[in-house]
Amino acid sequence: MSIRVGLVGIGFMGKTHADIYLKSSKAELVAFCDSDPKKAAGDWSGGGGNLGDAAGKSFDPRKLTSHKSPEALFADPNVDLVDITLPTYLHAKYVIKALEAGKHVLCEKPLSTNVKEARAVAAAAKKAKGKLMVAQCMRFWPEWEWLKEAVKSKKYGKVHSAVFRRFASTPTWTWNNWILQAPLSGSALFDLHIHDTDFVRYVFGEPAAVFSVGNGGKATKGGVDHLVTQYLYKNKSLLVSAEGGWNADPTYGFTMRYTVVFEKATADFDIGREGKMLMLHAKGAKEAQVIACRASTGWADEIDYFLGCLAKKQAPKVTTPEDAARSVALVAAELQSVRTRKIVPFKP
């Protein structure tokens, strides 16, 4: 039996979503709610993203119950899933209402800005009869799997090095401009880089402390435009960090890389670099290695990761709660880091 879904915001991730359950055989869109009377009404077009914006086009979404409120929308007998996609500041609020309704939520990153409110978030959801996973999409992005196994393995042997960096032209398509309002978005620190940093505690584990320096300003008055992180580890010879920023100018884009250097070779990847996106220069290799993985993105596994923990009536494992909540913790020492430029001890 499909699990019967309900949207909630359809903005540039609501549709993205939208488009992954109507190609799924283990869901079923059934109900949506959005406060923008256009989208309300079953016009979906216009917005965008970082990486474009097909979503939402071959399908008509008026064949879907629109509800008037997110309420409305959780009380519906026919929604056995809430996907809530709504501007970071309202994921927390709606996302305990969703579950006290006794919904299985999906939530887009990041939980919150608030430390305490993340964990708040993660207490009600061990408490709740649903469900809950937060979509850090980086987790289940086919190349970025590909790494967190290699370090895992050792394969390649240790690693030496790792760096991260995303960086992107000024967000200018969301609704009434919220994202680049620092008090509802958390700037490009807590929408953009905390894709890195929730990645850097999936593979390398928590850091003891962190070291960043950033600024602001060009396109986030009174949050963080663009910062680059040292994440602090035990182990001396661990060098791990990430540059994250939105301030680019319009023509620029979206760049998504690491490159992280192993004892016995070098991995690279880039977003950019069509049909070579992830590169393998082995230790005594003639010439460097495609590694082909497969066709997806992390958007869509991570929906059919968590349909099949529902189906199979089981909590996802890959990203938990408490896991979302301590990459919050980990951004918020960052921007302690940046205020002060002084290194921030982490305690998750």
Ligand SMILES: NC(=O)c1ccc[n+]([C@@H]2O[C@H](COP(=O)([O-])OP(=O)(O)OC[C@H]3O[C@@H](n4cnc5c(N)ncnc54)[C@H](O)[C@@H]3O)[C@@H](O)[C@H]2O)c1
Second form
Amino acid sequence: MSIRVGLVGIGFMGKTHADIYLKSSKAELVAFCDSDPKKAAGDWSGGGGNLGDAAGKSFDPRKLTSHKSPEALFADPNVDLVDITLPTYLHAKYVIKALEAGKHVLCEKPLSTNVKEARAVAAAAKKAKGKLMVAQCMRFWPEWEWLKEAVKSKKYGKVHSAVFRRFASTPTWTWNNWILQAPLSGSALFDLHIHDTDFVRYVFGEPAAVFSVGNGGKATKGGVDHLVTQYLYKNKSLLVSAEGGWNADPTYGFTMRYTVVFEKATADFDIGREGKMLMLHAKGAKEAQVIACRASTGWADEIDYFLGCLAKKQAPKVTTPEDAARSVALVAAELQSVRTRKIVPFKP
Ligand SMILES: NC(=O)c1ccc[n+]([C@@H]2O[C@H](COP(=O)([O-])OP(=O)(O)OC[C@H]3O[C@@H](n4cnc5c(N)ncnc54)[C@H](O)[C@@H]3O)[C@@H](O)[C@H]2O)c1
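Next up, the form predicted together with this ligand in place of the form predicted on its own?
Then the entire complex follows, led off by the chain already shown.
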């Protein structure tokens, strides 16, 4: 039996998720809620995002139940799974309400920009009947999953260094421009860079401390628009860093990259390098090898994974609510380091 989904927030990410549910054999999109009267009436056109607008053009949203409030959607007995793609500052409040209503919940990242609040949601999820997963999509991105496995298996030996990079132009398309207000989005630090922070934790474990430098004020008043973080591990020969920001010129587009130097190979991923996104430069090989991974996105695969877990009545393991809260805590440590220009210990 397919899982009946109610989607809350029909912006860039809501439409991306809708498109995935419409293509899935495991789910049926049955209801939605958006406070914008145009969208509530079924006109989902417009909006934007980093990787193109995935508006479900081939279907008519007017066939779905349009609820007047998130609470009304949570009370809908035809909804099994609530998917929260609302602006970040609304995540915690509505995740808790949806769990209290007995629903399963998928929530976009970041879970919150406040560590205490993120931990409170994780604690609420522990007691809830429904299951919660936070959409930390990089853990499901095929070429990033490949990296996780390569590090874990030690197939190419130990890792000497890993550098992650994520550059975007200033997001100007969000509802009421919420994303460029630091108290609402946490700025590029929590919105964009958390993808790399979460993945670093996933692959290399918890760092002992972080050292970050960053600047802000250009795009987001009072926030961090661009930063560089060195994750400091007990193992001093493991060098892991991530740089990200949203000040790039619009003509530059969106970049996500990693370069990981192993003892016996160097892996390089660049989302902009069509046909050869992931290249492996192995010791002794005459030329670099293209690593072909499944043609999918982390967004599609995270949703497919969560739907699979729900069908099997299992809690998701690839990412847990505690994990999502820890990633919020690590980003908060990075913010403290930017502000103090000091190394900040990380105690998850
Ligand atoms: N995983 C990723 O790669 C990725 C990419 C982009 C955004 N996101 C995350 O997705 C979330 C949403 O971002 P977005 O870019 O889609 O934002 P958006 O501004 O495009 O969309 C937000 C939508 O929520 C609606 N809304 C606002 N308040 C509401 C309320 N109280 N009740 C009902 N509807 C309400 C707005 O009308 C709008 O349609 C954010 O947390 C963001 O960080 C994740």
